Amino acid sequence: MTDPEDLAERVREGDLRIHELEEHADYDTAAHARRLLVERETGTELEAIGDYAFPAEEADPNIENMIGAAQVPMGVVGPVPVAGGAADGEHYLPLATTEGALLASVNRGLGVIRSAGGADARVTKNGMTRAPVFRVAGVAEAAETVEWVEDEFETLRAAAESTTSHGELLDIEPYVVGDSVYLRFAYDTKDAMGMNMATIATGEACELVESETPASLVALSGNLCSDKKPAAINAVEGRGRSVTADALIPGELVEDRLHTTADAIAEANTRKNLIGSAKAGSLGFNAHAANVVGAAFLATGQDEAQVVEAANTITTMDAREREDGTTDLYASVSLASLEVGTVGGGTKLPTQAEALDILGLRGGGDPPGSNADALAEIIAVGALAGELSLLGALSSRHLASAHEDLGR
């Protein structure tokens, strides 16, 4: 067996570069002898980052230069009913975090929602995106290059799925700014978050643009994707999943149980979520949506990153009185972008693994798409949680004192 010690010593004298210890023993002695170089090089002990509980070479898909795992603390909230289009029954919802007082709100707001008969949720839209930028000489060329494009699209479908078993190309949207051209190529990726599957699709599609129309392509993604940027463009058209989830929560368990009314509740969303939003310039209408998709994301194996987009997030609030004066509490969450699934990438991860297998659903569903589309219906469901708790905390001024308490 090759001493990682010996290996370090020669990437120090620069015998071996430090991504090339795999081509000279396994992948975990690999991991250790950069763990050792950076420990001498810096004067640390890296004891907690070397103590991961998988093999090395199972995440060599997703990870360079390994010299260990960050190790984020994992709990779960629920479980909830949810009646979606393909979640259906009770979840729990695993969740990795660093902030406290996160879950304890989050299962405060599934529990009310249990108490209401749980939440519906739907996923309204399905389209993973890809959008090149072609170069043309003009308007002129652009026009024809568009024209092409909506009349053979039939074509651009079969070469694109050519490169996929699964991927299905749905659309083509042409968008024209001078003599740059875009096209904003949509995917059905079942059960796949499929950004490498539109990628490699949408590749394939563009060697028959350039060979049939004037336009020369500049880039394979020209920003109108838009993949890990706040974009306009996503919270309208939508990204990966669009979602919506809502709830009926009768009045006297608001007061009950979030300890105010509905009343102030959907004032303080309008007033906060709404108008203090808009004021901000926000493009997400929401109070911490971020915080249950970040950390579902971390759980379940999703593209850290995306949060950016998948976070996009309209609350609403809605006072609804019944006909004998009693007001109920209307709320729902809608996530224009949220990019999920349950197979490929960080999914096949241990730990992500083992989280999915908690919602039941690890790998492909059946029908395809079907387990990354309840995966969408849940985190809608936690976020509605979230949304739902974090607004009666303020509506009854009990943040920072949760927070005292919690947060530590």
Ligand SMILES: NC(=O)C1=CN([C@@H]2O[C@H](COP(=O)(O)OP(=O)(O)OC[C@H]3O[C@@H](n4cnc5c(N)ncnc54)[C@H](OP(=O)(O)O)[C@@H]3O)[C@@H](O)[C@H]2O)C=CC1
Contents of the next structure:
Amino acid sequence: MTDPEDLAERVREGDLRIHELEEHADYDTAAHARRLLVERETGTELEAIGDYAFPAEEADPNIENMIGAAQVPMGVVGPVPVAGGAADGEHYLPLATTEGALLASVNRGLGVIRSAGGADARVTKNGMTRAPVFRVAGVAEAAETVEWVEDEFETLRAAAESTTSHGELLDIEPYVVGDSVYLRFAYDTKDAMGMNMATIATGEACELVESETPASLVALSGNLCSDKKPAAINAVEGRGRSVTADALIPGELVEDRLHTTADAIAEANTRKNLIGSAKAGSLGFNAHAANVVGAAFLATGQDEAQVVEAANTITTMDAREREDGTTDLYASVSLASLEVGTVGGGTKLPTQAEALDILGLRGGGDPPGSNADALAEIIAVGALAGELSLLGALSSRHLASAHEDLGR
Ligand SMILES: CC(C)(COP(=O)([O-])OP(=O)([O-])OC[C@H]1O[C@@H](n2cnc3c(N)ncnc32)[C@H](O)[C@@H]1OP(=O)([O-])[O-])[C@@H](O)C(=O)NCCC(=O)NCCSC(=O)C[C@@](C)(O)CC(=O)[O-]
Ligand SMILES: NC(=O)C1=CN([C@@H]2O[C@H](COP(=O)(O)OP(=O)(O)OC[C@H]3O[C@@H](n4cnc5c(N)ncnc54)[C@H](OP(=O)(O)O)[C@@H]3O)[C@@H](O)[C@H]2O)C=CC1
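Given the form predicted on its own, corresponding form predicted in complex with this ligand:
Expanding to the full complex; the earlier chain stays at the top.
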């Protein structure tokens, strides 16, 4: 067996490069050698990082230069009944975070939703996008390019779909800015989040655009996609799954469990999430949807950088008067761009796959796409619960004390 000490020494002497170790040893030994190297060079001990619970080789598609694993605590909240287009029945939601009080809060919100009979949720739009940018001489060539793309949509679809057995090209939306042409390709990527799939398929279609039009490809991603950046286009047009969840909470429950009133929560939502966010120039008209999305992403193997897209959530809270004069609370969240998958990316890693098992959503769905739709709907209900609980805590002035008690 190759000795990790020897490998570390050879890297230090410049005989081997740090990313070549898997060519000379099994994956766990390679990771061990890197830890030894880093420990010596930085005067540290990496015992906890090295104490991971899966074969390093299984993470090969997910990480380079592996030294171990970052272990984030994981808990569950719920169960909560979800009546979705794809999700159905009671679900526990696994969440991984380091923020004390977060799971308590979402758990409280889900408890309130459960007592109210559950939440409805629907994916209202689905399309993973990739938008390459092309150079043209000027507006005449831009118009010629756009016209060709519109006329030859079927040809481009055939080219794009030749690279995947699951993906379907839904749309190509052109945008022209001076001598730049952007083509925003949108795909149904079924149960995959789809960024690799969409990028590979779009690359194939771009070759055709270049060969048949005056346009020259500058970059396969031209930022109108828009991936991993806050962007109004995602908030308006959607990206990945656009999903809405809502629930009607009886006034008594708001009082008993959230220690406030429907009117107070509705006012807090308007002044904080709507007016406050508008004044701040925010794209996010919510309290902390990213908290639930981020924790669900870490637990289930999603691409954590895409939490930024989910932060554009809009939360609405309205007091609805009943005939008997009491007031219920209508609560909703709409996430315009929730990018999730149950196959591909980090979803195959052992802990993440087990977390998907908790939801009954590991792997491809029947029909394809239904598992990712269900995951989006359940995460949206989790976000709704987080909004209800936090707005309740703010309205009853419990936020600071909750974090004193649970978060420090
Ligand atoms: C902390 C609570 C829930 C207490 O709230 P409470 O009503 O005093 O708690 P309770 O002891 O009466 O329990 C009520 C329910 O809460 C849950 N619960 C209660 N404790 C636990 C626990 N230890 N573990 C798991 N679940 C717990 C549980 O569901 C329980 O029901 P039960 O099961 O007992 O029938 C409440 O005050 C709260 O939700 N506060 C808000 C905290 C919060 O949302 N923090 C996260 C976000 S803060 C942030 O990062 C974003 C921010 C604020 O900066 C964004 C912005 O600008 O708005
Ligand atoms: N390339 C890029 O620009 C970017 C990549 N990423 C990374 O991309 C990864 C995610 O890409 P993604 O394309 O989702 O995953 P993968 O690249 O892991 O590909 C998933 C593949 O699974 C196959 N598949 C099997 N069953 C199904 C099913 N039921 N539904 C859909 N596909 C199925 C498909 O193969 P087939 O196509 O042959 O049918 C699909 O292409 C993440 O690791 C992320 O971090 C993130 C941002 C940008």
